[in-house]
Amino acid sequence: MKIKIEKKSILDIESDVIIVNLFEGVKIPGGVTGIVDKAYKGIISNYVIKQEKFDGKYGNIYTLPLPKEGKKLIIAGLGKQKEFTPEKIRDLTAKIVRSIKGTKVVSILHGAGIAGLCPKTCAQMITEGALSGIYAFDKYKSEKTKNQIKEFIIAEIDDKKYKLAKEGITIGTITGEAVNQARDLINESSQYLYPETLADYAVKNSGVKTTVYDKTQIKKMGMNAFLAVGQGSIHEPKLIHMEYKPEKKAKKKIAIIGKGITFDAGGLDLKPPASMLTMRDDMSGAAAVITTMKAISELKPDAEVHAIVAACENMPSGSAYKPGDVIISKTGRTIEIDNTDAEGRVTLADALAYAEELKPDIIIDIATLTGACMVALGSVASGIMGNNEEKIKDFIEVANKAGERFWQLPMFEEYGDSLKSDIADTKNTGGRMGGASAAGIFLSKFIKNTPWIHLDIAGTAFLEQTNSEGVRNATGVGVRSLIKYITQ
């Protein structure tokens, strides 16, 4: 689907579908919706509003055929004007796109009229929503998803709004495509996506310089914790390092780390079958950082960015690491394996140490790390922790603008009591209570001096029920926030 803007009246653009909007409680539409209403002899005010009682409540959509034209008119409810936000534009557009049967669609620039929102932001939200709405992972289905939209056009005649909206479409396209690419990676079956193929994907698709290290090289780096997790699999672990450097001097240097467990069986502490079914999603953090780098290569921010993925499978076999093993990590800190299913933090321990050697201004890791975070926050928000309060607050604010929610969880030292070991510096897990915070404490011990943020996306990365955008299964969570944070 191609998304573009045309500097024409919405009535002068050839299309199968026209999309306009209505705030809740409006009886006589104004703006572009009013122009369409008058052109069709009051079809919105006299028929849709008066007779059909369409009230413009947020998320309500009214569709009707236009007389003698063979096209359809969609009126989207925006809800109460004072409660309208850019994020609602994205969600609403996704919903509309999923309902459309047509090849060429023209839309009003939602939010840029009486709502007074920035046209650039509005266009970006429409674009991201349209790309999200059209997404489907039907690679292995005989009958493909039938969405016939080939062109999605935003109509805007005001010169200033047109120019700003055009910029928004560019950013929205790059961001929306990155999210969908992450979804593709996460939804892919682990029989086809494993450390080697994930590394190949990063090399071919990240858009930046990418170095892949094999098992021998990883061993030489002292990354024994990472290697321990992957030693039960027939697939060799891969350390993936992607790097972007701007042409001019970088204003900041950021390292992002994505948990890359391409399948998590739990190791010898085997997961129950039901819990194992969707464990292809345990590389959602890796998917987020790989596709973020692709977006960064196109947006070209004034920041040096390094993305790191320690990719492996956590499988049970005769060579698998065992409960009770003591592993010497890259930092020299020793880890007693209390449970082989708490493997993500073990790989991240070495990845964090590797990232810190690059001397970044900040390290951000993103991981489907703990079921405890899922229990605490459900699928509504992701967890966030770290060692720098100011940077945590900054990230939360940026993520909110990107339409992703993060909720700070505490990292009181008492949460680390359950990680105390009699034979090593730390255990990799402890009791059931406060598990997400204990995992954060564990990771913090492998950071020396660098500001660090930990994002736990266990509850938001893969959904059994559809979210506000209508997305089910892989969500691509974190991509929008990382892109916005890096490019701000």
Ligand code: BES
The other form holds:
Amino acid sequence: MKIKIEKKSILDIESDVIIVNLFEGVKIPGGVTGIVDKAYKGIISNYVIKQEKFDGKYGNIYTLPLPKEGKKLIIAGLGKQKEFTPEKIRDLTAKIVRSIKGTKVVSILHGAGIAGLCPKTCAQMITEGALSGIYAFDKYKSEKTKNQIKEFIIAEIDDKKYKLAKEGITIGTITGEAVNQARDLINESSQYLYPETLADYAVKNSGVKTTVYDKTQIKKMGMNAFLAVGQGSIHEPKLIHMEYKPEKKAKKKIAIIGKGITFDAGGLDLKPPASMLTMRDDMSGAAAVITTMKAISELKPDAEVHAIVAACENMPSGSAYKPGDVIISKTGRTIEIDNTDAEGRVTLADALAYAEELKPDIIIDIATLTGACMVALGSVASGIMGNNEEKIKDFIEVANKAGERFWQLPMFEEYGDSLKSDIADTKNTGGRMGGASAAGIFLSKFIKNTPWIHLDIAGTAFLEQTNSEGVRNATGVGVRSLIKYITQ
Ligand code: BES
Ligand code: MN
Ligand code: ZN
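Form predicted on its own done; form predicted in complex with this ligand now:
All chains and molecules follow, beginning with the one already shown.
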């Protein structure tokens, strides 16, 4: 699907679906909706509002067939004008797009009319929403998903708004496609997606310089913790390092790390079937940083960005790492393996150490790290922790603007008590209680003094059931926040 803008009246663009909108409680629509209402002899004011009692409540969608023209008119409820936000445009557009059967859609530039929001932002939100709404993982279905929209056109006659909206569409397309690419990667079967193929994907699609290190090279770098996790699998681990450098001198240097367990069986501490079922999603962090780099290569911010993925598979086998093993990590800090299923933090320990050597201004890791975070926050918000309060607050704010919610979890030192080991510097896990924070404390020990943010997306990366926005399976969470944080 292509999203475009045309400097024409919505009535002069050929289409089979027209989308207009209505704020809650409005009886006689103004703006472009008013123009459409008049052109169709008051069908919206007299019929949809008066007779059908369409109230314009946020998220309510009224579809009206126009048999003479052979098309449909969609009136989207924007809710109360005072409560309207750009993020609502994204979710609403996604919802509308999911319900549409046509091939050519023309839409009003929601939010840029009576609401007076920035046309660029509005267009970006529509674009991201439309791309999210059309997403389907139907690669392995003989019968493809029904949504047939080929063209989605925003109509805007005002020259200034048109120009701004055009920029918004560009950013929205880059962002929305990055989210969908992450979803594709995460949804992909682990039969085909393992460290080597993930690395190949990054080389071909990250859009930036990508170096892949194999087992021998990883060993030379002293990343024994990372290697230990992957040693039970027939697939060799790969360390993926992507880098973007701006043409001008960079204003800041950011390192992002994505947890890249291409399948988490739990290792010898094998997961029960129900927990293992969706564990191909355990590389959601990796997918997020790879597709973020692709977007960065196109948006060209003036920041130097490094993305790191320590990709491996956590499997039980004769060669697997074992509970009770002691591993010497890259930093020299030794880890007693208490549970082989707490593998993400073990790989991240070395990835964090690797990232710190690059001397970035900040390190951000994103990981489907703990079931405990999922229990705490559900699929509604992701967890956030770190060693720098100011940077955490800043990230939360930026993420909110990108329409993603993060909730800070505590890092009280006591959460680390259960990690104390008799035989090594630390255990990789202690008890089940406060598990997300304990994992955060564990990670913090592998960073010396670089500002660091840890994002736990265990509960938000993958939805087993369709949510209110109609999203199921991989969500692509984190991509929008990372892109916005890096390009701000
Ligand atoms: N990949 C899992 C965390 C996870 C759980 C992600 C549910 C997505 C959904 C992680 O590697 C894991 O297994 N964590 C264990 C840690 C425990 C053994 C301390 C957990 O959370 O149960
Ligand atoms: Mn695990
Ligand atoms: Zn895992």
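Positions refer to the first chain, counted from 1. Between two forms, the rigid core is the largest collection of C-alphas that superpose within 1.5 Å. Bear in mind that the values here come from a model prediction, so they are computed numbers and not experimental data. Residues that one form lacks are left out of the comparison.
Taking the rigid core as fixed, one finds a CA shift for Ser9 smaller than 2 Å between the two forms.
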